[in-house]
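Below you'll find only one chain, the form predicted on its own, shown as structure tokens.
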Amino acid sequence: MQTVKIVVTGPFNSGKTEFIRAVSEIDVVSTERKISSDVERVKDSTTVAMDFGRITVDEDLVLYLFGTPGQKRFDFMWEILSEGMLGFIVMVDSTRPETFREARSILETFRAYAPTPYVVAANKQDRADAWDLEDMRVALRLDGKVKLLPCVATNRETVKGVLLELLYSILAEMEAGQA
């Protein structure tokens, strides 16, 4: 059996958590506290170390889904979450334009720790107020070739398709270093 390691990083609030939450086959182990009161109360609980899941994809293949943390001040678990990791998803806010740059940063970062796949879903398409999918891509300054996908991350079927097109991608490059 294979076992693929998934790295689902952003910044807070964008929905990771709940984008595993969405899949996981088992309870999801998460590390979540009450936000102090000097936070932006837009929760009330934040991931302090990291959120896992796993998905059976069929008897050859498991994913192991671990969440960061989004706030800056948890951010020295990113490194050591991303050993190890086959690719990784970049969770953004589609309804909260004032995070794009962070997650930039963010995918930035990623992409310094390992050059494995990646794709970024945009959260909350349901939402009258989520940007467009090109206008985010202009405003994330992300390349065409990026995979840039529609998500709602408490929304099982649109997780699996973010997730099956990070595996696509995940294989393909593995493909290409066997030729």
Given for the second form:
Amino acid sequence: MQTVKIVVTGPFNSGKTEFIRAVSEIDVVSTERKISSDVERVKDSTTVAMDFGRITVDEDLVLYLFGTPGQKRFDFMWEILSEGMLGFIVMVDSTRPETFREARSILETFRAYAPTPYVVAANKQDRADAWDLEDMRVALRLDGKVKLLPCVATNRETVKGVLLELLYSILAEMEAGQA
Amino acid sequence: MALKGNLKDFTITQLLNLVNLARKTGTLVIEGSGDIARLIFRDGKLAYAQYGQEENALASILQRSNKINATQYRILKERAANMTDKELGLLLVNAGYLTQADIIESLQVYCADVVRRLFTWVDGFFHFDGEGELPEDRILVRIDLENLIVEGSRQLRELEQLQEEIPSLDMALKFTDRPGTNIRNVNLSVQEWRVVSHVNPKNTMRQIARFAKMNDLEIRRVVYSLLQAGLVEVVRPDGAPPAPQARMFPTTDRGEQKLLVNRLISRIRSL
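Can you give me the structure for the form predicted in complex with the partner chain, which would complement the form predicted on its own we have just seen?
Every component of the complex follows; first up is the chain already shown.
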């Protein structure tokens, strides 16, 4: 059996677990714990080690999706999870501009780990207070060549769209002889 | 018992605070990456500072603070080579070249500057020895630590924020492709120009800092302002060996790898 993996990262509460849950064929193996910090009490629980989803491609190929813990104090897990990834997705909560800076920092950190392709998913684009993609691109200081994709992590179709765009980028880099 | 540990666990400002509150007397030796600093305290006040092998004799400090010029410094080095700092200070005051206040002020500025340079050290071993001997030949000062502690805490906070923005100095910089932007038309500070002149995907930020003689905080501060202005972007250094990676693909054959990605694409589409 051959296995490959894609990492889903991003700040706390950006929607990584929901993203994986939307396409995983197994119940996401989650390491969620109750939130202990009042500052981060915008949801009841958070991922402390990783989320783990699976998509079986055929009888001898499986794609694993790994979600990183969003809280800064668990960032020692990031490098371990990034080893051998095909590419990574940075989830950003479009309604919380106060997390954009951290998203940018996470993106830089993962780029330093591995020169693999990546895309940025602007999550919660269905909300009225979501930032426009072009405004987010400026705020996140993303180059025009970086794919910034609209996403609603609870909607399977948009999650599929993000995964496909990442795979197209991987293919394009391979064809350009860079991957 | 000697006080020792790592700056990762106990920062410089925490150490200064301890010395200040406990009114400690003794020598604090800090070994950072490639440099060593020695601070001497008396009753919780900074009395003396030495940074690595840097020349810190009185004549040299006076020249650095522009109390004497280069020619005077050279003459003092020749004629007062066998004098202690105390003897030289007395000579300069008695001869009317400088006042006692000039000398003390220069020494205080130098010692405080050494401590400021240590604020960017976030890793390294420290050792405080209450039994250390005071240097007999040097003029000791008395600097209150409160202001330095406040300044240091502010710098550490700034460094932490900048580390979030620029996590790794092992990445390189390149100019952004913005048609119509000419760097010559942008008003940059001297420090920013020093960095800009080394911007090249071949140079890591750590190398640029070394070329421009900047510490981690200074280089991050400059790079942050250049990033904010959209003049540069962070890239992986050219020619750098790729970080050791676990295998991305279960096969090394390029054709099979492409086939595998296409199989993934088909599967995701069919979900």
